[in-house]
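Only one chain is shown below, in structure tokens, and it's the form predicted on its own.
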Amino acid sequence: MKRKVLFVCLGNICRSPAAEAVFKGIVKQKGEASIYEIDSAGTSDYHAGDPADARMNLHAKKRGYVLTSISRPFNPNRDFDYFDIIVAMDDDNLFNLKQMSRNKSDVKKLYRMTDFSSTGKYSSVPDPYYGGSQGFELVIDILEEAGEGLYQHLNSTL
């Protein structure tokens, strides 16, 4: 049975596609890509149908990640039932996901990406959309570090 992970940010063009690519890289490196299904979505439909932000793509490529996802809005009726764990990039998106939840079972699947960080340095994955290069690099730094923690968590719970 596959472990199904969904990453969620606001527009699904920067943080969550990067989280998807980074986590795919982590499980591939560990030889476990075949037992994971990894996707991303946004709490809004602002960018539905669009590829990842070109700047995020550029910074991800520098580290060997390829962002292949196409933006889509989170679908509560499908996604809560389908995915084992749903990981929000920040408190606002976590709040929005909780508002879309249908029951306690849905809420139990929700986490923030930084919940899996071992450093505790950041409480969220900041949105780099309106900033410069450093913001995109910081996002990938956080995703790589917290992604390892997420991998450990999933191996101990699923």
Ligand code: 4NP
Second form
Amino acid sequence: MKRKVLFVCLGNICRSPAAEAVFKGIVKQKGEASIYEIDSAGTSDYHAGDPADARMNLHAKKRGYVLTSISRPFNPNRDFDYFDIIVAMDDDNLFNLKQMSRNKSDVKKLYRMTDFSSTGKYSSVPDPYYGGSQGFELVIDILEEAGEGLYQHLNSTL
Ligand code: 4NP
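To test you: the structure above is the form predicted on its own. What is the structure of the form predicted in complex with this ligand?
Up next: the whole complex, starting with the chain shown before.
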């Protein structure tokens, strides 16, 4: 059985597509890409059908990541059953996911990305949409660091 990981933000055009690409890079580097299925979604449908934000793409590309995802809204009836773990970028995303949950087993799948960070410096992956380039760089910094923690967590629990 593959390990199925879903990253979730608001628009699914900045943070969660970047999380998807960074985590795919981590498992590839570990030689374990074939045992993972990694996807992303948004709590909103504002950007459904859109590719990743051009600014997020640019900053990701500078670090060697290619963002391939097309925005889609989170689908409670499919995604809660299909994925083993659902990782929200911030507390708003987590709150909205909890609102959509149907039972305790759904809620048990929910985490914050920063739950897996060992620095304790950030409690969310801050929304970069209305800010400048530093915000996009910070998103990738946090995703790379917390992504390693997520990988270790999955190795010890799944
Ligand atoms: P994301 O960023 O949740 O990281 O994809 C955002 C994208 C779009 C909007 C807000 C945040 N928006 O308001 O349209």
